[in-house]
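In the block that follows, a single chain appears as structure tokens, in the form predicted alone.
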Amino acid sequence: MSAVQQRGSLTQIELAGVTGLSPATVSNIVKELTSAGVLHTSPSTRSGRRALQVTLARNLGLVAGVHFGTRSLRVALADASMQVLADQRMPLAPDHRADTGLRRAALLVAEMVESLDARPEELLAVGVGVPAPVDVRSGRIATVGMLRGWDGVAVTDVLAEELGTPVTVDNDANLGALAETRFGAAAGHDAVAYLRVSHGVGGGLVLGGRLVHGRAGVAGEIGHVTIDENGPICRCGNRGCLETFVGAPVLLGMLASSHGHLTLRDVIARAQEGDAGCRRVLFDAGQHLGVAAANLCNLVDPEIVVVGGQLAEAGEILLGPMRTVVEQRTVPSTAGPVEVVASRLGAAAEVRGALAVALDTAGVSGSLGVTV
């Protein structure tokens, strides 16, 4: 149940390769919880042959997602397979208030299990992600001044106490890395770190399959390590960042007397197009990363590095130059460079990990009493 619940669809052999067990007890297991609606089999093809698809039965419930970024609001619903049901997104004021922010997304999710024709009490449990180090144990923003208006906010008993269900909150970088370790570019890596480079800098990492929080949920916030001890300062109160050197609002700052008012997504695409300015900008974006990503490479000896997030939308004008600095900057090893690649999963990443902290939450196969 848990092999099925982690990767959403996978074949009887694929079952038995993960959980160890012989083919016929793989066979004979799914046949049990099928009979039982625990699970659901479709035929399918790998590699030419005939195999059969095993996913988590629809009528288990359902779970959401919510991902706060810095201006809009995304929430996805998913059944137990993780097969995503609807999807929505809506803007958000500049700095808007918790309270605000919280009663909307309440909001939306109600109104998206209601637009399935499902009951709120198939709500399993709701996974949060926010642009902010979370105490996973109490469900706080670990920081103060980082997410203004969120400050002290316990976002798990506010949303849970509108929606009557369990929610779990965590850094959004850190679903970031969980889903594309689960789902994405880092799928098989039990060592990753993820990047989420958008409107500012985010970091997750997963070490030994499992997320690293730390002391109070800060690990992995790369966007504030120091590249430059005398640099700008950061709204986190230190000097010179990686955040002021490649976040959105420095990169359009940098463009804005030659290319007037522009926004990330036009930076990219002109980049894209062969604008020399444009290109110059996500070139030094790559290299100031590069820089960051190696230190945390030297610290942590990930087997894969992924970059997500709007920025890595740029391919390899930021994955190139970054590419190159971690490898110059990085301890030789036997093993060679670590890879650097772009998240597979895009956009979606981060909702992606909150619907998979929501199915961990719920613990579909431990509510239905299922012994295996």
Given for the second form:
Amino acid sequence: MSAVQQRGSLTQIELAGVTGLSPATVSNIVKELTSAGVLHTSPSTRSGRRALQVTLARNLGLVAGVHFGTRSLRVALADASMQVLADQRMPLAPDHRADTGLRRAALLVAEMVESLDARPEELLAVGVGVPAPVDVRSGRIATVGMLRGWDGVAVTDVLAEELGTPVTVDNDANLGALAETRFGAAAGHDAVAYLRVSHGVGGGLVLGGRLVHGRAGVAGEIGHVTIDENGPICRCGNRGCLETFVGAPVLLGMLASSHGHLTLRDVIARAQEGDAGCRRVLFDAGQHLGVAAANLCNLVDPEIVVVGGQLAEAGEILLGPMRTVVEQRTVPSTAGPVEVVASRLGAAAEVRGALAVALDTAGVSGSLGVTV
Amino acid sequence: MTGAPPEDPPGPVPAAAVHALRGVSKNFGGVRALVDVDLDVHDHEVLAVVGDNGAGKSTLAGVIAGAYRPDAGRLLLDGAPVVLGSPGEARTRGIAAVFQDLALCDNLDVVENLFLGHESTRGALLDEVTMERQAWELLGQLGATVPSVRQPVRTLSGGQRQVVAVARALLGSPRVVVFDEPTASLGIRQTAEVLNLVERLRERGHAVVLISHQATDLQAVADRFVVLRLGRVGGEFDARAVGYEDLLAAMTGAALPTDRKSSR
Ligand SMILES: [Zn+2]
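Show the form predicted in complex with the partner chain, please, the one above being the form predicted alone.
All chains and molecules follow, beginning with the one already shown.
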């Protein structure tokens, strides 16, 4: 059950491989759970051979994933087999506030459930990602000043009351890390380091298939690793953090006098068209990211480093210099340099991670009709 | 004032202003709807105009889009004085408006609505296939999710109708797109679609003027704010630096800002 739920959909043969059970045993279990209405099977072909695709039955209900970014909100709905049924993005104000943002998210979830002709009670659980450290046990934002207007807000309580379902909250980069590990560029890898580079810089670590949260949710905050002891003051109160070198406001600020008012997307597009200034800014950002990632690699030695967030759309312009610096600054290994790749899920990584934790929550709370 | 542009030389206008208003006033039967309004509209920028009911927002939209002729003051396009006699004339000069009452024909399908009135301005009738292809192209650029372009618009949702209205405004590639209360009476999903649309227009380089009393919606997409109060400009703010309270204060006149935090 857990294997099907985590991967959304897989064949009986894959299921045997993942669970370590014999194909005959898997076949029997699948048959039993299908007749109980928990699993759904459909014929498919894999490598030219007939196979039986196994998913969770649709009638088990819906889960919602919510991702709050610095300037936008994204909500997705999926069924119990992780098939995304609705996906909606919405811009948010700079320094948007928790009360307005959570209200908009709740309304959006409710309207999207309705648009699928589903009843409100079919929503089993909601997963939420926010761009700040989160104490996952209490569902509260665990820092002050990192996300203005959200300090100490009990996201779980507010949304659970609005929507009447269990709500799980985590840092958005953590959810991106989880999604890339389960469904994306890091599938099959352990350990996984994920860097989310957009307006701000976040990170997530997955060890043994589980997210590392640390004491109070600050684990993986690579944006606040020191790059220059005498560098500029960061919004976290520290000095010379990675984010003060590669955060979007900094990159855009460097181009303001020569290129005028640009967005991050403009910078990436112009760099790809060959604009020297934009290429240089991304090249330097890649090197700074490389320094921070190398430090992380020396501590954790992950199998793969995945780079997500909007800046990852720059591709090799950013990843090339980053990879070089990571290679230079990590302890040489007989296993060769660590793999540094772009996110496969792109802008959808965080919301997919939110859906995944929602589904995990639904399983744990027994809403799926079985305990996984 | 007659149709001839005023004699005096235009005031200082930043080179980037596509469309500018200088000292514009407009009365309706003794009611001063706009008083001495200066306004600059730039490419690649969302200018939000906010104000209470009766602050003059819709009149301002009408002046920018050629629906109302000002009683005093000048309109400048790329720094050159112009007189906009009608919305049609504004449109030929690259200014398109999407007004509150969407003015779509319910019984006609999406393609027919898009090209309604456009055939004659182009001098030649477009064939059905070309029109349908252009319709899909335009809707695709706007990221629209309209099920079929051969569906009567009355069957579409409020958000989808808004997209069709915007698509119609975008035929002929205007430089300035004016929205008057685009999210009023829309649900949250449709509001989201409209705001995404505004962002896409800015990304494509259009100057967007967004007029609304929904400050939360405006703050989500605006680059710059102009607050209207009793027909006058009550304040101008950089959207990145302004808070809801500042806007509210300027709207109600609680504390008129002394320094105009203009972004450019
Ligand atoms: Zn910091």
